[in-house]
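Consider the single chain below, provided in structure tokens and representing the form predicted in complex with its partner chain.
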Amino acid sequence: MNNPYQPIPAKILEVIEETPNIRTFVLKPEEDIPFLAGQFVELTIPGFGEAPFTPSSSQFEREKLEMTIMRVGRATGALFTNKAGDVLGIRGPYGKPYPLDKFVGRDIYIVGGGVGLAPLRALFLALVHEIKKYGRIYLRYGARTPNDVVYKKQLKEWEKIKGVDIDLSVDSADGPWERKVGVVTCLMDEIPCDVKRSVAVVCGPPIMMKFVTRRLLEAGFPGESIYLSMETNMSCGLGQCGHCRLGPYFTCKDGPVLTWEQIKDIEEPFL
């Protein structure tokens, strides 16, 4: 009988330093992890424990799995001591993917903050893979400082893709920076898509999610078209352990992406 608690070994092929405290781990799991953009996996750092992360690579790239991770606590602290050649554990995928079938033919307005661009990258790559199916893809991304911007090279490449519109900001520029300065909502003064017919996708720190959601609602996005990555303690990933409860939902099973319509009645959904 399949044991859902059992991780499978995944070798680290490469560790890419994105910023001083964010790294991308390129993994080769021993078995296929057939994830779709928006789903997550439980990553085991042997002996230290597990934590949930969303792959940031394309769902169409099955040979390896990339995860961009910020060092914040005990598990990620232990993870950051790992290097290429080390073996981690992985199980999943879990949760519901972005409903890409609902995105077909519509403009997609993506807003990311900090390391929140990681799961959005998986979405972005899935959209770009079949770009003709969708309307225009807008990406609005904010980081704390120019040093904290992840995927610097990729962002430059993505800006060249036809049908993609990217704008960037940093909260404060302590070095060379040619784009906007201000929190990410400063990129949202004008929203260039037909909000009633578009979808918005947001991932970032809770405080950013709160203000971005407020701005999207003001701009006229319907609640059911605002997709939010909710941060809760997704411990088992199976919809069983109870830790990730968010109102009536278990984020690991019903999310981690939920629409504003689904969570609007929950008291303080953003931590």
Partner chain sequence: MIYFLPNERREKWVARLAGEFNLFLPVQIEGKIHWQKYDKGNFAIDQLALSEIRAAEPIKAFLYRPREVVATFPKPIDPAQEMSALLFGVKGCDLRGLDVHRKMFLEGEFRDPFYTRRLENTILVAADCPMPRESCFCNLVGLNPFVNRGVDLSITTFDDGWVIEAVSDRGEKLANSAKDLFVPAGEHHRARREEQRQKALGILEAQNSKKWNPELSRAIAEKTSDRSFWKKAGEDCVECFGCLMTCPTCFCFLLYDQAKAKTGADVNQFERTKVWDACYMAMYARVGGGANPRPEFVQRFINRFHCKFMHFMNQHGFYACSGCGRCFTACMGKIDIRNILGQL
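Starting from the form predicted in complex with its partner chain above, please write out the structure of the form predicted alone.
Only a single chain is listed, so you will not see partners or other molecules.
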């Protein structure tokens, strides 16, 4: 029996600086990591330990795996000392993915904030890979400033895809910026899809997710059609440590993708 705690070596092919404190690590694992959009992996940082991260690349790309990560603490600080040619470790995938079979034939309204666009990128790439299966794809993304926008070049390319509608905002702009200024909910004053026949997907900082979810509910999205990425506090990935307990759920096993219907009765689920 394979040891579930044994990571697979993965060589860093490239490190891409997305913003001053966000980097994309392009990895080539020695074995296939058959993840689906929304699942996560445990990334081993030699000499430090491991931490959970969600791949940001397409589930249909098997030769390499990408993870877009913000430097926020000791684990990510240690990770950011690594460069192309270094070897990390990966174990997984873990958790439940986005149920794409339930998205077929429906419009998909995606809202992301900050580095929360990273897991949503994996979802977006999976959707456009088979775009004829779905309705229109709406992507609403907000960052703190223009310098904090991730995937700048890719967003411009994504806007050219037929069937995709993208709108962006920043909290504040002290330089050139041609899009909206305001928190991401300013992009939700008008929701252009039929909310009763669409699905919504949200990923970002907890406070952002709280207010975006409130806005989606006000617009009429059913709770079972609002999918939330609840990665906060995940640790071991195997439901053993209890750090990610959310009401009756362990987000590492029952999520991290959970619907609002599942968590609506939990007191302060976004803390």
